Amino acid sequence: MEFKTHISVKNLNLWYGGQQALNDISIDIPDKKVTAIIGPSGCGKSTFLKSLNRLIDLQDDVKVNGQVLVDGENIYDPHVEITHLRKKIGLLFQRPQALPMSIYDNVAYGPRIHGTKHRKDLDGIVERYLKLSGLWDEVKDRLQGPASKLSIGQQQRLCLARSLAIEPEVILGDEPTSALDPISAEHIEQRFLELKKQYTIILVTHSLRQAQRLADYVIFFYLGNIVEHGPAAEFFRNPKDAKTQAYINGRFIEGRKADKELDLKGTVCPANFVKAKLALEGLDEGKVLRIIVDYEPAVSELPRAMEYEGHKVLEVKRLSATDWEIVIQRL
C-alpha cells in the first residue's frame, strides 16, 4: 500500500545528558492516516512524539542531531520558528489539560493568540471545532461555564477542540485515552477516525487492540531504536521480526539479568513507587532492578516516576492475566 509522507524523520538521534534515548531514528509518517506508536515503556514512544513538535526543547540537558522534516521543512534547522511550527502540530496529553477558564474560552484561546479578535469570528471557531470534537451538543448551552465543572472525558474532548482551533496539520496523541473510561475513550477514537480524513494523526499507545482498532501504519519502538513499521494489516498480521511477534503475542522481548528483584503483587500506587525507590537506591549505578506488579494502574504510573526520578525503564512486558514485569536500570 503506498502512502503520501507527511513527516520524514531522517537519522535522529536524542540525548538526556548523557544517556541516548533515540537511536539513528529514520521513518517516514503517512499523510492523513492514523500512525500507532507502540512498544513497552521507556522504549522511547513519547520523547520520539515531543521530539516531532520540539516540545522536547522544554526539558534539561536535551541534545538532538538529525532531521525531522514536516511538509519539506527541517524543524530543527536553526532558523525555523517555534511558534510556528507549534501552531502546525497539536498535541494530546495522556490526561486532558483544560485551561481554568470557560469551555468557551478554552478553544478561543489559541485563536485569540494568533489573531483573531472579532466576537463573530471566534462564535464560529468555537461551534465549528467543538463539533468536530463531538462536543457541541453536550455543552452548546452552557459554553459560559467553567471548564473544570466537565467530566475528564469531555475535557479531553475539549482538548481536542482547542488544539483543532489553531488549525494545525498534525494531531500528536501521548496516550490520550489511557485515563478514560471506556466510553469516553470511544468517543476519542472515533474522533480519530473522523479527523484523519483532515489531518495526519500520530499516537502512542500502550494498548494493541486500540492500536488495531485506529491505526493505517504501526511503528514498533524498543529501547530507543524502530524494531519494525509498516501497514498496520500486515504488521499485525504478518510480523517480521522476533521481538515484533514476542510483544504482539505478549511474551517476553529478551531474557534479561537483574541483579535485584523486587515482588510489589498487592500494592498498590503510592506505596508501590516508595518501595522501588528505595530498591534502586540500594542498588550501585548501572544495576537491574527486576519488579512484579498485579495492580494495573503501577504498568504505566510506576514507570514514569522512575523515569522522573532519573532511572531507565528497559522493559514492561505481561507475565500473566494479572502479573506484570517492570525492568528498571539505576542512573
The other form holds:
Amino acid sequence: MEFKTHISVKNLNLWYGGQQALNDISIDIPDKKVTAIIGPSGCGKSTFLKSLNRLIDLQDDVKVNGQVLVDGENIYDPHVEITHLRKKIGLLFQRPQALPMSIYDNVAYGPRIHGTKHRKDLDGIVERYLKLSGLWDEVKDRLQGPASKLSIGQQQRLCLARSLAIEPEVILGDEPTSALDPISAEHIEQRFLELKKQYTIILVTHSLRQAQRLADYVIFFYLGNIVEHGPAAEFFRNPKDAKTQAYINGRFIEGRKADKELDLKGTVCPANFVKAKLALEGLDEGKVLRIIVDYEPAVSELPRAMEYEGHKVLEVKRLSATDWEIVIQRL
Amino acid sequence: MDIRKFKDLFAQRIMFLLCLFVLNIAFLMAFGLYMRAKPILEITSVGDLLFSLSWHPSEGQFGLASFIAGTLWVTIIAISIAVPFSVFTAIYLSEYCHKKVRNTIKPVIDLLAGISPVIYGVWGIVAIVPLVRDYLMPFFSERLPFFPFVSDNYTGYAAITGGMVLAVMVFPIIISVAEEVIRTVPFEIREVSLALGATRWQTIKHTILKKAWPGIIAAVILGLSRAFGETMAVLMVAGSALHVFPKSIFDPAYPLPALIANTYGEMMSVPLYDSAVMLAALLLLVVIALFNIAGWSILMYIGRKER
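Let's compare: the form predicted alone is above, so bring in the form predicted in complex with the partner chain.
What follows is the whole complex; the chain from before opens it.
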C-alpha cells in the first residue's frame, strides 16, 4: 500500500532538562489515514504528539532539535507563525477539558479567536461540528448551558467538535478514549473512522485492539525511540522486532510499575484528595502510585488536584463500568 | 492517672484555652469599642455622626463625614492606581515570564509587603509630595479646573499623595494573591486554548480570567481592606487638615485611622471626645472585618471548587 506523506519528522531530538525524551525520531506520517502510536507508558508517545503542534513549548526547560515538516514547512523554524500552525492541527487530550463557558461557546471558541464574528456563521459552525461529532441531538436544547455539566463521554465529543471547528488538517489524539466508558469510546472511534476521509489522524493509544480497529499505519515507541513502524495489517501480522512481538503478544513488561496501590473506591471528594495526597507524600521522589476510584468527578478532579500539588499524572484509564485507574508519579 | 498522661491532658487544655483567647480578641475588641462608643450614640444619632460635617469637639459636635470622605478618597485613589498595575503584573508573572524570573521577582514583591509603613511615609514625603506639589497639582488644576481636580491646596500633602503611597503598599497583597489565584487555573485549559491556535493574550482574556476573576476580586478586596486601615504612611502624607471636606483629589484628606492615631489620648478632657474616636475605631474595625470576610470567603469558595 502506498501512502502520501503529510507530516515528515526528521531527526527529532527532545530533552526535558537534561533528560532525553525523544531520540533521533525520523518518520513520515501518511496523509488522510489513521496512524496509531503505541508503546508502554512513559515511552515518549505523548511528548512526540505534543511536539507536532509545538504544545511542548509550554513546558519549562524543553530543548528540541531536528525538523518537523507539515505541508513541507518546518514548524520549528523561528519564523513560523505558531497560531497558524496550531490552527492546522486539532488536539484531543486524554481527559476531556471543557473550557469554562457554555457548550456553544466551547465550539465557537476557535472560530472566534480566528476572526469569525457573525452570529449566523457561528451558529452554522456550531451545529455542523456538533453533528459531526455526534453530540448535536443530545445538546441542541441546552447549547447555552455550561459545558462542565456534560458527562465525560459527552465532553470528549464536545472537545472533538471544538477541535474540528477550527478546520484543521490533522487531528491528534492523546489516548482520547481511555478515560471514557465503552459506549462513549465507541462513539469517538466511529467518528475517527468517518473523519479519516478528510483528516490526517494521529492517535496515541494504549489499547492494541483500538489500534487494530482504527489504524492504517502503526508506530511502536519504546523509551523515546521508534522501534518499528509500518502499515497496520503488516505490522500486526508480521512484526519484525523482538520488542514489538513481545508487546503485541502481551508479554511485554511495562517499564514502569506502580510502587504502591491505593484503593479509593467508595471514597468521595475531598477525602480522596487527602488520602491520595498523603499516600503520594509517603513515597520517595519518582515513585509511582496507582489509585483506583469509582467516583466519576474524581476522574478529572483528582489528577488535577495532584498536579496542582506538583505531582505528575502518568495515566488515567477506565478499567470497568465503575472503576478508573489513575497513575501518578511523586515529584 | 499516670503523671505523663496528666501532663499531656493539662497541656492540651491550656493550649486550647490560649487558642480560644487569641480567637476571641477580635470580638473582645469590637465589644470594648462598642461599650466605649455607647455614650455618644445615646446622645447623637448614628446618621448625624456619620453624615455631619461639623467637627467641633468643644461644642460637642462630632461629625465624622469629612474623615469618612478622606478615607474613601485615599482608598479609591489607591485602588484605582493599584489594580491595573498589580493585576497585570500578576498576569505577567503567572503567564508570560519564565519560571526563573518569577522565582526572582516574587521574593522582592513579598519584601515590599514587609517594609514598615513609616518608611513608605518618609518615601512619600521625599518623593511623592514634591511630585504632586510641583507637577501633578499645577498641571491638573490648571488644565482641568473642575471636579475632582480643582483645588487651592499647593502644599503637595493631599489625598492623591496618600493614595499614591497607599497604592504602592497594596501592590504586594494584590499581586501575590492574584498571581496565586491565576495559577490555580488548570494548566490544561491553557493547553486547550493554545492548541486551538489562540495567542497567549486571547487565552488569558477569554479563558483564564473567566476562571480567575472571582479570585482577582478577592485579591482587590483584601488590598482594599489594607488601604482602608493603613494609618502611618497616610497620616504622614495626606495632609490631615481639620475642617476641610476634601472635594478634590488635591485637597488634604484626614482619614479615620489618622484621626484616631493623631488625637487619641490628647483631648481627653473634652466630654465625649473619647467616645467619638472609639466610634470611628469601631467603624473602621467593622468595615475592615467585612472586607476581609468577603475576600477570604471568595478565596475559600474557589479553593473548595478547585480541589
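Only a predicted model underlies this, so the values are computations on that prediction, with no experimental measurement involved. Positions refer to the first chain, counted from 1. Note that the rigid core is defined as the largest set of C-alphas that superpose within 1.5 Å between two forms.
Novice: Using a superposition on the rigid core, decide whether the Cα position of Ser46 changes by 2 angstroms or more between the two forms.
Specialist: Comparing the forms between the two forms, which are aligned on their rigid core, Ser46 does not shift its C-alpha by 2 Å or more.
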